[in-house]
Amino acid sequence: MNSDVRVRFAPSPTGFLHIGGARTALFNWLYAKHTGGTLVLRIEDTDRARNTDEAARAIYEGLRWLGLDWDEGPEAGGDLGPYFQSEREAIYQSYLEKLRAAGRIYDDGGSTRFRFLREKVVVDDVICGRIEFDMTSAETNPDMTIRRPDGSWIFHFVNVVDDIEMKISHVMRGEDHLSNTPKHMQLYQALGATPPRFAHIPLILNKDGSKMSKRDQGASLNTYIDGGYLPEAVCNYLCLLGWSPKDNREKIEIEEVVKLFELEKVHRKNASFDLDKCTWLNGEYVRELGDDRFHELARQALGKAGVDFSKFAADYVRAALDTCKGKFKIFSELPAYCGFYFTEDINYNPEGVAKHFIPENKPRLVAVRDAFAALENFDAANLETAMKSTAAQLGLKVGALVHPTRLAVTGSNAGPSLYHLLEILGKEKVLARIDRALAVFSLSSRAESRDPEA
């Protein structure tokens, strides 16, 4: 490891880990493989309220979740701990101390307050330049309380504290941060302690410009984790909020992310977020997963739906999970695309029933059955086969059939390969299936004959 850089990720464990977070904690990841550095996980759990041990471990499963490992902290350890502040009062109060002692702080109705020097502070910051902020107004900049009444300490006393005792030699975190940074860097001058590189990553924007709250549609990482989405794609896109290969490409590998990832790349414009586009990539990174964990993966998927497993044949399961490889983009959708390989109670889709269980497809849906109720083999070829001949006995275009008997065996207007399907389900379940869609047309057509006012 490369001793000179040290990053961390400092979050509050006040509720599920934020995609912004979880962009930090990855930009941070990625800074020390590139540079052989270590990585620091901090628990600021100061604001003992609304802090939760079940809020921290999701950050840990999350941060798991995703791939990235600490170096030092929580459940890794390490020689400069404790790693979660609420261990850590006594070194805060030595270096409360140590301000007592330089005359820059000072009583102020039982609070604790910070002593400004009225000047300007220059932060030379790795992505957003060099920016100077003028501290000479107490008007504009009053002296800063680092301790309440009740004796709790400030965030912004105990983030410097804990960068000074932690040996942290860059400081990574969203922009938002950066005008608290003039501030840190007076306490850094005041307990004589060198401030880090300071790095501020651009904010994640919602599509309309406004910045992204923890109420938003996919703010939460449990929206990936619970919705079926693989943490490599979800990695890769949040590399792209903020930094981009220089080929403009936007499937890459993590591997390659690290090797190339430098601070000074990452783009100073805010990013836009869209979870349509993160969803299409985790479509992209489906289509290539190796067989073995697309099949547990999709397993998964089907069984939080319900289904058992123990009801079916192993080869059955593995050929029906098989049609519906490269056809999905995330492992939620996988219930209603194929949940008609695990169940007899087929729930017809309304708009379907309106556009094809219609009076002039019933004959016709009857001349199919007929077809494969003939068939000796009833392989996806020859259902092909007889499909077409029956279309051009019928003077009808293949497709008239295709959909009304897609509807009638899966419920659905959209689907696998229905030839495939259809020989995956076998003929017995195929011909009762479409015998029960039959028995719906009868009951549609007597309900539309009836006279309303009788």
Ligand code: GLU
The other form holds:
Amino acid sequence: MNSDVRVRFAPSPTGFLHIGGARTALFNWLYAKHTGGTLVLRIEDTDRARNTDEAARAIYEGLRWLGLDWDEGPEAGGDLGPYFQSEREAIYQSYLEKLRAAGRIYDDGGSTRFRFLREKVVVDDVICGRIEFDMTSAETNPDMTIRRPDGSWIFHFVNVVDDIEMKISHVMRGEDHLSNTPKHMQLYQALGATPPRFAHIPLILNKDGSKMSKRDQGASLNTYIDGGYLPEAVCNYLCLLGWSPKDNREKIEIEEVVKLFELEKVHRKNASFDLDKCTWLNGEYVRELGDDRFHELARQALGKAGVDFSKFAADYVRAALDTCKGKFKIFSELPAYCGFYFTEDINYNPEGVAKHFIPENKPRLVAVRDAFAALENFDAANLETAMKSTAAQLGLKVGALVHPTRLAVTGSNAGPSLYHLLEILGKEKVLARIDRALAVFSLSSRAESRDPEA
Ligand code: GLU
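Which structure goes with the form predicted in complex with ligand GLU, now that we have seen the form predicted alone?
Zooming out: every chain and molecule, the one shown earlier first.
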């Protein structure tokens, strides 16, 4: 490490990594990378009721998925550990004694309180600017409890002690902690320590302006990990939650953000969370994926949905997946988009059935079937020619045949390019599927013909 910058991500283990936490981690990571500094991961697990082990693992996994590595902390080591607050009891005791010696604590019915100086405290925040907090009144700012009667520690105290002990130079965290900062400043002062620079990053709000909470859609990083998003796209999106490059580009590689990232440039105003935008951005990244990674992720997504690739030739799978490139935004869309390649159990989209499996389309689909059956070379170009000449013979636009054919073969109204998917499926499957559709078709036609309005 070639700089004095030491930042930290200090999550309380809650069971999963929240999008706000991930963004805080990312901004700290960006700043550490930008300055050549050190990122510390500290687990703030003073809440003994929680299962730290599992919850902490969810944090490591989330950070690693995003590609955010830490220099010191659990599983990384470091000279200033332990990096779990639950293992730092002796350190907190010694700092408590310092406060006692300075005459700044007193007992209050079993809990320990820290006596504030009654003065104005200025927080000079890199992002939020200079803010004066009036702590002169004990009514509005009563002395704060730092230890509960059961011996457990309050967040403010241990957080400050650890930042001192871990030689943190910059505290970057959510703006919800801004109002805690004057209290923390008083602790630094009482302990004779120089406070770090503070940089409070904007809150993340839902589209409707409400503060994003754990339960909101897209709040857990698992939504992205399990939902077929690419980590680099999610990371890119998180960068935009409170920061942007000068030219307001939205798709920007992380290496470039590292170069450009300055604390002073972090936005003051709240960030607005937009899952659709994140999904759009993901689609942009998917479009540019290299072949091998595209195929690996596509296979994973389909495998998760139950596709057994051992039943299909490798060339077939590859050709099938190639027709999906650039056609979807997140990998979890793939099973619905191209699952028809891997099953004969086609479910026809009901709206499509109502629209396209209508009596007058039956002879048309029969004509398409006959034209396809006559083809020697079942390739996309020949299929297209056959379809067009059938349409011409029937005096129809080709669209009138394309839609019922697509529905018959894939079960859906949308999907990969029709002639290509027909070629990949091959003559045998295509004809069998059209036959099956024609049978289903007669059922729905009969239902229709019973309806006097039809
Ligand atoms: N454990 C605190 C939290 O998760 C840390 C706050 C801070 O970064 O100082 O909100």
